[in-house]
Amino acid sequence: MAVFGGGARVLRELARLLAAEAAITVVAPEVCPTVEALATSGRIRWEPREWRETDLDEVWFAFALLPDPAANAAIAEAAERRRVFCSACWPEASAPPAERPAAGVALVGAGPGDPDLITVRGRRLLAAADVVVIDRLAPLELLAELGDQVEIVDAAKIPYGRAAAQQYLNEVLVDRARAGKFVVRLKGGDPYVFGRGFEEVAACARAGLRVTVVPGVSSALAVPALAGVPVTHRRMTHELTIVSGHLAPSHPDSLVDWAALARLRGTLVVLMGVTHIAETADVLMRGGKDPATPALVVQEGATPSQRTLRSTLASLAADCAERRIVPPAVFVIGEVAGLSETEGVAVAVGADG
């Protein structure tokens, strides 16, 4: 498949194509952050340039979704000459849902990766949306179910890469809702667990807007479970601590008391910690944590690309480097991370039952 265009509007089509397991090449000089993230992860191929007719070679279906109608028409003409199926225009807007909610904003947690892990209420509100503001950690497949009349806004936040400014996102939510739209802010995991969900709700409340909050399944709990490890076990731990690792322990803005965490006997779950995992492991060991403490890393949990790495606190950073662990990843440090699947349960990602 060839997709010409890289703006937020292509996300709906990409979601449908990915669900069909199509091989996708996106051709566009610039793309939105979510498309860039898909290319970086290898789920699609991106050609960062203007389109040319040879892009249609060995392609049986093309989507012309560039912002310039004349360019889309030219792609359609080239496709017709080569007898390639081409969708080069936006379908007519379908009627809004019969039970459409009143104008306002819904903050919806989409869960950790598998589109089936969104709550029933979250899915119902998503189906009624006029506008969906989505980030890259929310399951893109959920967009495939939306009508073509729904506006998609990409708010993807790629770690240590470009990101839509929070102020801009707040303004988008307020602007669309004030225009009489029902807006769904779709966030990965739970929107209040190390996300900026509350900031977005506060901005909407200051603007006098009605806000609905729908909690989501947090990756801090679900991802270890899907890797076969419980974050608590009644014979091993009576405490669970969830920490943001987006700042290095030595960073002056860090609010984490790492020395205190090192003394705890329970389970430590670190989110957003890939970049600083070497310093994190070091400060925990210097604080007294046993270097032999079991550690678990789950990359891209609750997705078909899920990878699991078992290690120890002392070897964690080196093993992550060797295995080329990249975000998003969840770290579990503690005795429960040493449980084997025969002691716990083998879990198949996306399996029924």
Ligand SMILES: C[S@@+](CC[C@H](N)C(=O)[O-])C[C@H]1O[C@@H](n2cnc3c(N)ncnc32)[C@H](O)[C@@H]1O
Second form
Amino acid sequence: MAVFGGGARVLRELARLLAAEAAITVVAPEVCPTVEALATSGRIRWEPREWRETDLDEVWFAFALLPDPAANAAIAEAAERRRVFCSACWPEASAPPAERPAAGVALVGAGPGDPDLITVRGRRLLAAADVVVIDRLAPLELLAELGDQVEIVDAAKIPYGRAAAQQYLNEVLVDRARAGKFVVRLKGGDPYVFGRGFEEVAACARAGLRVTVVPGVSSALAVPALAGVPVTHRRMTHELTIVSGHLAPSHPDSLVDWAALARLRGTLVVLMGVTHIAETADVLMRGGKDPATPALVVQEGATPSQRTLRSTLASLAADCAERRIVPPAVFVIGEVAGLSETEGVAVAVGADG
Ligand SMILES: C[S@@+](CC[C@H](N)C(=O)[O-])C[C@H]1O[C@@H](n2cnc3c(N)ncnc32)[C@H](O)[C@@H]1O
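Moving on from the form predicted on its own, kindly provide the form predicted in complex with the named molecule as a structure.
What follows is the entire complex, opening with the chain shown before.
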């Protein structure tokens, strides 16, 4: 399957093709961050160059989705000569959905990972969107259900890579809504858990726009659960702390009191913690946390590529390095991380009598 073009408009087609488990090659000199991330993770192949007629030699279906309609027409003609099916984009499709909410913005949480984890309200609003602005951690599969008239904007932020400026994003939300569109800002997990959701809501409110907030299922709770670990257990922990580990504990801008966290007895969940996990584990142990404290890491939770690592605080950094753990990953540090599902069931049965 060949997809010519790498802008946000290809995301809907890619979502559909990935759902069909197609082998996909994207040909485009430049691509949006989400396409780049799909290529990096090996889910698609990206050839960073202009298209050429021989690209159609080995395929049976092509999508011509370049920004230039003349180039798409040329691809369609070349495909016809070779008897290759081709879906080409000339004018933008313009049919509006039958029913849609008033102009405005909805901030909708989705996932984590699994597209089915979006709330009923979130899904209903998504189906009515004129414009969808999607993050890298929101499930791409949800785009497959959108009509061709829906504009898709890629707001992906790849950790420590290229970043769409928040200012630009805020402007997109405001401009489209002011133009009379119903915009869904689709974010991974819960929009207000380390998600900058409130900054976007504030920008819209300053512009006098209606904003609906639809909370999501946060990866901090759901990803451990789907890996078989409850973040609380009434016999083990009466506290749960969710921390952002995106800054090293020694970083002058860090707002986390790691020494205090080291003294807590409950569960510590760390998001965005992969890069600094060695220093994070170290500061917790120096603060008094037992090096034998169980630890769990779940990478790409609730997706087909989910990976789970069980370790201890002392071995966590070395184990992550050895297993090449990469973002996105959730860390759980605390006694609950040592529970296996069968132990959990045994404890529950015992507790109920
Ligand atoms: C910017 S934060 C956003 C969190 C999000 N708002 C939420 O509530 O889940 C991104 C971090 O969330 C975690 N994360 C999100 N989705 C994940 C997933 N499917 N698997 C593992 N970790 C995930 C990772 O720690 C990642 O670095």
